[in-house]
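Just the one chain here, laid out as structure tokens, in the form predicted on its own.
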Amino acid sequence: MDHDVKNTVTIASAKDTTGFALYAGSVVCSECHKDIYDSAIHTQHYLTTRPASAEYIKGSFEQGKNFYAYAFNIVVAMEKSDSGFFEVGYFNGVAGISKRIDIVVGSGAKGQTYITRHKNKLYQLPVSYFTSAHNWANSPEYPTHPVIFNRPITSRCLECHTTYVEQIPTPNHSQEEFSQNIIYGIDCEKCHGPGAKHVAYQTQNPKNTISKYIINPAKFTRQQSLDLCGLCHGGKLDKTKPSFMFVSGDKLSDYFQKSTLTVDSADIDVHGNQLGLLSISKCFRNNTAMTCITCHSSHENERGNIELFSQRCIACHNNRQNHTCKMSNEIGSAIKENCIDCHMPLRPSKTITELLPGNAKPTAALIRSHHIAIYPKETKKILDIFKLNKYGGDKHGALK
């Protein structure tokens, strides 16, 4: 899309691009933009929030695997019917209390906790998923007791998980109510803008090839594509004006108190500031071009892809650019396969933490640093896979 940064800024900016009518909706994209749709909806941000379906909500319903106990005598058990999925408070075997799951928020690649609508409110319920034990937990920093079903929710949690939910004034500053009309998932109007005036212009104009009345990331400033990602990715900001007023291309200091980012990565947590590990790593300090979507693509699933990560790692740190890794002779032409577990490592989030059953401890959700560093410890564990598989392993450490 062909669009001057400055009229992006422009739209950004004129606060007539808040409400709900002015978002067209994903699914009119998709009609000149199907490529990218169709790959788009696989992301985990696209994911991050979902109507509650048997398609979206990971865990099990299954007899004997649909619980969790909070005690002999107390527990919430997951539960379906022909109105909906349900999270159900039992107490000595009796239901006492039963809230309809009506949000799924998380792709469940790490996990995902659920939201019940009461009226024009919100409340997030007690039992989460977590992936990687396959199991029903208790949810972030939830009470075990008593167990709870109305922690509210704010409009900052839905700005980070949802491209846009109206809002209904509530008188003295009550608690926040929220309308039917959400825009699920971070969508391609989180990025581009609401697109609803771009749609009707096009489409009555459709031998126009210079797109109007939408906003194109990809000409953004260094510093608006970092605020963009930051909004989310930036740490706890506290806001100084209405959720969702900030629009893509923004000065994201209008809208939030600046941070005062600490320089200790071990006071960051990996969950939610990716972008102030990712300040302080001397690869961004030392690059004034990059930005998340020089590693990331916004419209791809690329989770997982260590390989194809790794390569763009290689883009920069090359014999062309006079900047290799050390342990390049060591390791040979394997390290091209890479580069992430050595300088980019899982690490425990601090607030992404879930009570499993039977643990007197949460568990915390293991999430890749964006400290892009070297780590000896993890080097070393490197090196001792690639020896295993010198010696009869395969590149993983496992012996063959």
Second form
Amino acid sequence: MDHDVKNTVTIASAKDTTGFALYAGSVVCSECHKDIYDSAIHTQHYLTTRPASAEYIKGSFEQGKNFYAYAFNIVVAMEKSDSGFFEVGYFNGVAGISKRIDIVVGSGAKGQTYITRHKNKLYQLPVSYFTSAHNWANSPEYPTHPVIFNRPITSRCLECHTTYVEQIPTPNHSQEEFSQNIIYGIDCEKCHGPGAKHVAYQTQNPKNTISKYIINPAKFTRQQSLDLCGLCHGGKLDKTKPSFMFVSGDKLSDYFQKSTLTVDSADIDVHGNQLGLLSISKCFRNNTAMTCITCHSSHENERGNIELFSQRCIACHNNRQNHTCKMSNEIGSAIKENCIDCHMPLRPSKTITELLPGNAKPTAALIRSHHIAIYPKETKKILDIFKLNKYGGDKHGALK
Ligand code: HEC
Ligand code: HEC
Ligand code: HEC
Ligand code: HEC
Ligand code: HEC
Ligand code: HEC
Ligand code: HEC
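Could you switch over to the form predicted together with ligand HEC, since the one displayed so far is the form predicted on its own?
Let us now look at the entire complex, which starts with that chain.
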């Protein structure tokens, strides 16, 4: 079954204001917004959850590279057959438990983890993929003994990594259940709201170039714009309403309680809290318009293009406004290519960490700090790299 294309069966009840039937799926949007679609499918947002396939699973299934050893006699192997991709547990060389990979979570920029479905319940599998090591690893915060295959996946996890998943009502305190009605990835309708009505209207009125029934975040207030991105990039939030009720344009505080937002940058994890870190930066506090989309494009993958991002800094920090870098003379012309490594250094994440084969301690993924500030130690390091790179520098960031 192709989960990418929304099927026409309507299960959602009339009471459900964000039900599956209200979504069209981005394949439908592509009929009229082809350029945006063609570019958006290469973003990490789109790729952050996909149905399992060879195209999307990053790790190797090749003999000799396809396993993670928990102990000399306890191994989980990654195997493929005609019926799909599997994580298979071996004890003393004998295959035991075997679970199919149904959903891939993570674009693979940093890593991926895998979900298996048993009836209507979803579980995270023990072996994940860690991109910086190009290797299989133990899933984050998983025990190494015993090896577990049954950690439940919750709606909160899916709310940040998919556009919509239809939940099946279950009694309180029992494990959540999900139907096959899933809109994978952070797709068009996460930011533009459910689009079936827009599609129906524009299809019936093909000559009408004025749109209806769709949300354009370009028209948002600053707070609405920040709330949309803050849904997933605002650190740990406790929900006060069921998952998937928040629609782009809504007030985040109507759906979530900010439990752990503090103003001390040391306390805010760099994983998933770009909003918290940006909020304590002078750029953000002393400018009344800055949002995430001041620097980030909504439909394009610009990852690694440090020079382009630096141009966006310079748009505000130019001579006219006299907010230029005090290091300009010392750095010389190379400064135009990289404001980022000195003022938004890479920092180890506290939560995206994985245990690699043979290591005693987990390895952390490196994440850009959004606390834009002055970092003397980083500056020294970067100045040295600039000097090394003087003849044939690398414009994609000194640290990449
Ligand atoms: C049958 C053609 C058609 C389809 C399918 C379609 N749109 Fe549109 N859309 C239009 C037209 C026409 C406009 C108005 C002209 C423009 O802005 O391009 C528009 C405008 C928009 C706008 C800008 C609205 C504004 O207020 O400025 C957004 C956002 C949008 N569409 C998103 C989507 C999404 C998301 C989907 C898929 C769920 C989708 N569209 C599917 C035809 C379509
Ligand atoms: C529903 C959750 C969700 C929303 C809403 C969301 N994001 Fe994301 N975003 C993610 C996830 C998850 C990832 C990591 C995807 C991956 O690599 O698997 C991500 C990744 C990113 C990245 C890294 C991509 C790169 O190329 O380096 C940027 C930048 C980003 N988001 C910006 C935004 C902005 C700006 C908004 C608001 C307009 C936003 N996000 C809204 C969940 C979300
Ligand atoms: C992460 C959020 C996000 C996702 C996902 C997203 N958009 Fe947008 N989109 C925006 C924002 C924000 C704007 C307005 C400002 C801008 O262009 O950055 C916008 C603007 C638009 C517009 C108005 C015309 C324009 O270019 O300004 C259209 C049409 C549109 N998006 C269609 C789509 C379609 C189709 C998809 C899926 C293939 C999609 N968007 C995915 C956030 C998103
Ligand atoms: C509050 C929103 C949120 C929740 C809840 C959440 N994530 Fe994430 N996740 C993110 C964001 C945002 C990123 C991108 C990393 C970053 O830059 O902060 C990410 C990154 C990841 C990545 C790495 C992707 C890559 O290649 O870059 C994986 C894998 C992942 N999450 C899995 C999960 C799983 C599994 C769950 C549930 C147990 C979960 N996440 C819960 C927001 C969330
Ligand atoms: C929308 C405009 C805007 C953008 C874009 C912007 N800044 Fe700023 N930035 C400001 C303002 C305003 C201040 C505060 C100046 C003041 O009043 O001292 C500031 C302050 C700073 C400071 C001083 C911080 C401190 O703690 O003393 C640094 C460093 C800085 N910005 C670097 C950057 C970098 C690097 C980028 C790009 C990643 C960037 N800025 C993007 C507006 C902006
Ligand atoms: C090699 C590291 C490095 C690079 C590259 C760099 N900066 Fe700086 N920047 C610094 C340091 C260190 C300071 C503090 C200098 C001081 O106070 O004497 C600073 C200060 C600043 C300030 C505060 C100025 C003030 O009046 O207080 C701004 C704004 C700024 N930088 C912006 C930028 C922008 C924009 C870029 C890219 C065009 C950039 N920086 C590139 C290291 C760097
Ligand atoms: C002043 C510019 C600026 C603003 C504003 C900004 N970012 Fe970023 N962001 C960057 C730069 C530069 C990078 C690094 C890009 C790269 O390495 O490809 C980045 C990277 C990211 C990443 C990827 C982190 C990683 O290390 O993989 C995410 C996620 C992200 N931003 C989300 C956001 C969100 C959400 C907001 C709003 C709360 C935001 N950004 C506001 C400049 C900005």
